[in-house]
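A lone chain, given as structure tokens: the form predicted on its own.
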Amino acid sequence: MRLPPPLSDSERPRLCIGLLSGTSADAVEAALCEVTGTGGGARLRLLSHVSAPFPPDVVARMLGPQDAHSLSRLDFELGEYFARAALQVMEQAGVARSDVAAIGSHGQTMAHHPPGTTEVPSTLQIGEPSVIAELTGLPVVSDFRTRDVAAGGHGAPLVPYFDWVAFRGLQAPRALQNLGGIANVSVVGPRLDDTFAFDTGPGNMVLDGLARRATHNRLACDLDGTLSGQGRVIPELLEELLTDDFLARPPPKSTGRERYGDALVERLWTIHPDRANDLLATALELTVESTARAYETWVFPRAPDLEAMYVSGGGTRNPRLMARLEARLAPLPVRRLDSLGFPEGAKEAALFALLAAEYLVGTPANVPSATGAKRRVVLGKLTP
């Protein structure tokens, strides 16, 4: 099979913008990066990062029930928000559109049904790339998950490739832990083939949903851990939640809102409608304990000489969550990703800048040891 020629020279710097709306669906994250080289020789430099919050009504519609009409409308509407964030990050950096090689847009995940959970695995991200291309005048690479799913993988996590390129240690392996809506870990060392990664369970998703319920949408999260800090863990409920079969399933594995989203929050609220802060304390402990058990069961046996856990994502801004995680995993050092010299808030958006840059030069960027795919494949689809 003859492959088409690459769209760019891997040795020339490529300016790319990464766009992401995470499982918390609260904002578009945009990162402008310069990428030089490819694969193990790739070097990435962050030039600019912005976070553009969605209006509350858009968040509510993203998290609410969908039909074909509402999903189609939301797809195009989100494309406009993503395009504005791309324009904003260029303006902040003082970079002309003509200097940018491509935009890499992950979009907003609306459905994720990986192998082992359904007869026909599938994944769906929206945020119409044609709208982004039209409003920015730039080519857009999108749909990064689908090719990995087609190759037999979960299409997630995608971040281990970025973690290996940007943060791998040359001596002991490192754990890069994301505490977004869903929590996931990448364990990276010198060789990409030794990288393994998986979703460890809920991150902030259950906490966020309960916080919205408890405050009648005044707060979108357990701000500074103040709500969970006023509650007490409900032991029997925590033990029930920890029996979830996803948590016991060996990697590769991925999950999403279908398991830890509004349906679970509704069930918890129905059981204890008068114990809001106790539910939040229990949800926080669920994140801590499911993460710790994932390390004890799957990470430590494969990486007994782990250097440290480096944490990114919204969970780093919850001091109670971070303190509990540090205590539970002691003596393993638990540090924020910033300690490696990269702002943790920009990490996931920068991932999609890197994936767009690798698409342009034809470099496969999935990690089969993490996703379960049969082979390495080039990720993404191009909208000129």
Ligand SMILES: CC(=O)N[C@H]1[C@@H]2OC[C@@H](O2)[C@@H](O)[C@@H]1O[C@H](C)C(=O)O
The other form holds:
Amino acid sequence: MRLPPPLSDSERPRLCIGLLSGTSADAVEAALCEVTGTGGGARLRLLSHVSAPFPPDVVARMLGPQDAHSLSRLDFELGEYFARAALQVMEQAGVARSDVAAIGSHGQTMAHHPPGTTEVPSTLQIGEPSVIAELTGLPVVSDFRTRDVAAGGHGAPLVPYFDWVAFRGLQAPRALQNLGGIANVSVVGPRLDDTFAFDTGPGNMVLDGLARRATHNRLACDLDGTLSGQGRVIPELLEELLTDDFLARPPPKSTGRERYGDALVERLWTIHPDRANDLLATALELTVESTARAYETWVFPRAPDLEAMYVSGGGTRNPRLMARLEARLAPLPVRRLDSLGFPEGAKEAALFALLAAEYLVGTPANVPSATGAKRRVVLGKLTP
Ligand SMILES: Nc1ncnc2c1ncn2[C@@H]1O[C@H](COP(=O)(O)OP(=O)(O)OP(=O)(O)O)[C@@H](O)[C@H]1O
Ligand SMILES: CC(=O)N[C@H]1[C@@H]2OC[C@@H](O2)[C@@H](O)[C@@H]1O[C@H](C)C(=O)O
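Could you drop in the structure for the form predicted in complex with the named molecule? We only have the form predicted on its own so far.
Entire complex below, previous chain first.
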């Protein structure tokens, strides 16, 4: 494989900013990190993290229908929000722009059609890197998923590389579980080649859609578990939702709003228009049960000596979701990622700081055993 010439020396610490708006489309997460070394020798230190919420009208437009004009406008508009979050995290850390090597910006996923779901696999993230570069004066690495898709992979999840660099257990493997809009797991042990990872199914996405629907947009989520806590699971609906072919499919696999977004929420609402809290209780159980079954089917057989599950993402702030997950997976210890000394809300943004740092030194950072790509490739494109 021919690699591009490195843009920096991997032994010198590289300060990089990672930017991401996840599938919940609620905020730009920004993380300023110091990365030293590369690949198996990479070390990452989180210096600062900010979460900058989008105004409600921008969220509504991101989640709403698009034509080519609205998409291109949103691409430029989001670029500004991403740039502002980058400036904010530098200010918070007291770090000068001249000390930052690059920004790694994931952007916002607008479409994700991975292999196995369509004739021509594709994925689209927006948040114009040229706008970010103009407003910050910094080089921007972006479009991290497309090369992996071009190499036959899903382009997701990308986080197993980060999980391996930052959290790999030296003895027993660890499961790093994200509960974002979508839920995904990485299982990491000493060797990168043994890492495996996949999307387990819905995280908060169905809950969020139902909460918005039930409260006429007053609440954007099952806040602190209060809505689902007033409902009762509808067993026959839960069973039907669990027959979903995505959940049955073996890894590698990834998913998104196409499957667990508004179309599903509307279908559920049509079946039980007067049982909003019961639908929320059922959606919460769908996340718990699909995660637990994914572990039973694919994680435990490959990692029978699993040390624990370390949970990150916004779902950790839903106490009912956490309690149900812990009860369902017992005796596996279910811990928060914070217990490994890393703030759980900063992980995905920090991933894109690490990926930018690896781009600068020309290190391939996809994990083919996770994405299904034919080979390891350098991820990202540079806007100088
Ligand atoms: N207090 C809370 N109570 C209940 N749910 C919460 C609370 N705070 C956050 N959440 C949930 O967390 C979600 C945001 O999580 P997160 O930021 O990890 O998702 P994301 O990064 O956008 O998604 P993904 O990881 O799929 O890209 C919110 O949409 C909401 O559902
Ligand atoms: C296409 C896309 O944006 N996928 C996200 C989504 O959100 C969680 C899960 O599904 C994961 O596969 C991925 O994000 C993280 C950052 C990843 O690539 O690891």
